[in-house]
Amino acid sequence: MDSKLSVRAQKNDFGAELTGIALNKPLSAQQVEEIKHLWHRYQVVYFPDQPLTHPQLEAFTLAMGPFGHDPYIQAIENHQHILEIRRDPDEAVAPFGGSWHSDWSFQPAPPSATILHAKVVPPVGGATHYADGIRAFEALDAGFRDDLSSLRAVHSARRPYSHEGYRLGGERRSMKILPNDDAWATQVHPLIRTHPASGRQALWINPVYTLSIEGLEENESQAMLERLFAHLLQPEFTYRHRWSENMLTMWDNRSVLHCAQGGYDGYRRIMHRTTVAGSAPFHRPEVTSLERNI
C-alpha cells in the first residue's frame, strides 16, 4: 500500500512541503490523485531532498498532466519540455522571470501547473514570492467582485519576447532567449477566473503579460489594473518560498502568480523547469458545494 504523504503547510494554507515519498520512482494512481487533491487545495506544493534526472522529471510531469508549450525559449538538447533558467556569476542581466507573472497567460490555454527543480541554489537570495489570487478575489468587496465578474482583460508576450522587448530586458549569457514577432499577437481571457478542479474563483490578472481590460478606455483600464495588482501583490496574500538543492516545486499556474527574486549577484543558480498543459480560462460564478470540496 502506498505510504501517506506528510503534508506541512504554510501560513493561510497558501503553500505545503510534502514529504514522504520518492519522486525518481514511478507513482501509483492513488499517489497522483493524492498530489493533486493537495496542489489544489494549497496551490503551492513543494517536495524536499529529490535528485531527479531529466528523465525521471519528464516521468513525473507526465504524471501530473500533458507537457505544455513552452515559446520563446532555447530547451535542454534532446529534452523538448525541460527549459534550463540559469544565472551565471558575471552575468548583470534582472533574473529570469523577476516580475510578476502567471506563466504563459497569454495562450489560448496556459498551462495549469508550473514545476521548477533546483539543481544549483546559490548560498544567498534567489527566493521566489508567489501571490494567492484566490484570497486576493475574496478579500474583495463583495460588490467590486460583482463588477468585476463581466470583464475580460487582455494578455500578450509582447513585452518580454518582442524582439524590442528583449532588447530592453538585456542581454543573457546563460539562457539562449527567442524573441518573435508573433509576441505582438493578443489573448483574451477572463479577468476573473474559475478553477476547472475546485470551482475557486481567481483574480487572474499579472504585471507582465496583461495590456489593459477589453472595453475600457486607456486611462480607465490602466487605473483599473494598478489598483487590481496593488491589491493582489499585498504581504497578506504571498508567501516567500526559500529553495534548497535538488528541491521540486509545483504551482498552480490557475490562481497563483510567481516572481523570481535576485540577491546572489556572484553565484551560480540553476533551475530545471517544465509545465504541464491547461484548459483555456473561463468564468462561472455559479459554483457547487461538491465543487467547494476539495
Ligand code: SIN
Contents of the next structure:
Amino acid sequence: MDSKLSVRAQKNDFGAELTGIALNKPLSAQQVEEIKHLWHRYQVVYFPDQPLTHPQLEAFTLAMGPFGHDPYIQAIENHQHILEIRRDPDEAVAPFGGSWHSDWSFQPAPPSATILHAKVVPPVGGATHYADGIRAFEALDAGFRDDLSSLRAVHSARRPYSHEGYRLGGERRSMKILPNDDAWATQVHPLIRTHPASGRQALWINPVYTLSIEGLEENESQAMLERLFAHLLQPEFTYRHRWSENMLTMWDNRSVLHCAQGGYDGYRRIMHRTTVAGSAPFHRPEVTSLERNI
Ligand code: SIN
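Show the form predicted together with the ligand, please, because up to now only the form predicted alone has appeared in this conversation.
Below is the whole assembly, all chains and molecules, this chain first.
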C-alpha cells in the first residue's frame, strides 16, 4: 500500500513513528485503512504531537474498531471507555502495568489494540517497553515451534485483580482499582497465536496473566514458561518507547507484550488509555510467516 503518512521505523521494523496526520479530525476510510496496515506491519505505531480531548480520543479509538471491555479499573467520569493511568509524585507504589503483559489476555476475546495518549510525561524514566512475540516465535528452531504449536496456555486475572492478589501489590492511591472474585476465573488460549489480519504467528504468553500450560505437570509447565519468557524478553526482541506530551501510541495486543518502566519517583505521569475489541485467539499452523500478507 502506498503510504500518505511519513513512516520512521525502529530497528527490526518493530515500532514506527507516523507523522503527517491530525488525529483530532475525523479520519477518512483510506486513512483508517492506512493506519491499520502500518499498525499490523510495525505492531507499535506512535503519533507525536497529537493533542486530543476525551471525545477526540474516543473518536480515534472507534475509528479503529469498537471499544474493548476494561474491567477492574474505574474509568474517567462520564467517559466509561477511558482509563487514566496515573502516578503522583509522592506515590510509592510500583507503576501500573510495571510487569510484562498483554492487556486482558484472560478474556475470551482480548483487545486487539491498546491506545495510550500521553498527558503528563515525567522528565526522567516513564518509558514503556514492548516485546515482539512474532520475531521471538520466528527465532525458535523449527522442531521446537512444532512442539509448541499444539499447546494451550491458561490465563487468569487473579494475580493483580483478585482481592488477595491486589493486597500484595501495595496501595495505589491515584487510580481506583476494583478487585473482584471473578478474577479467579481461567481462560485457555493457544500458546502460538495466528494474527487474524497478517497471518503472522506470535508467541502469545505473558508473565502476569499466564498461569500454566494446559496438560503439563506443574513443574514442567513452570519450567517451560520460564524458558519461553526468558526467550521472549531478550533485548533483541524488545524496544524501549520514550514518550513526549500528547503522543498517541497504539500497539497490537495480539502479538506484543508491554511493561511500564517506572524510574520517575518524585514526578507525575498521566496517560489516558482505551482499548479496541478483539476476537478469540486461534492458531492455524498452516499459515506461515512466508505467506503473510504485509
Ligand atoms: C499499561 O500497562 O497499559 C500501561 C503502560 C504504561 O503506562 O506505560
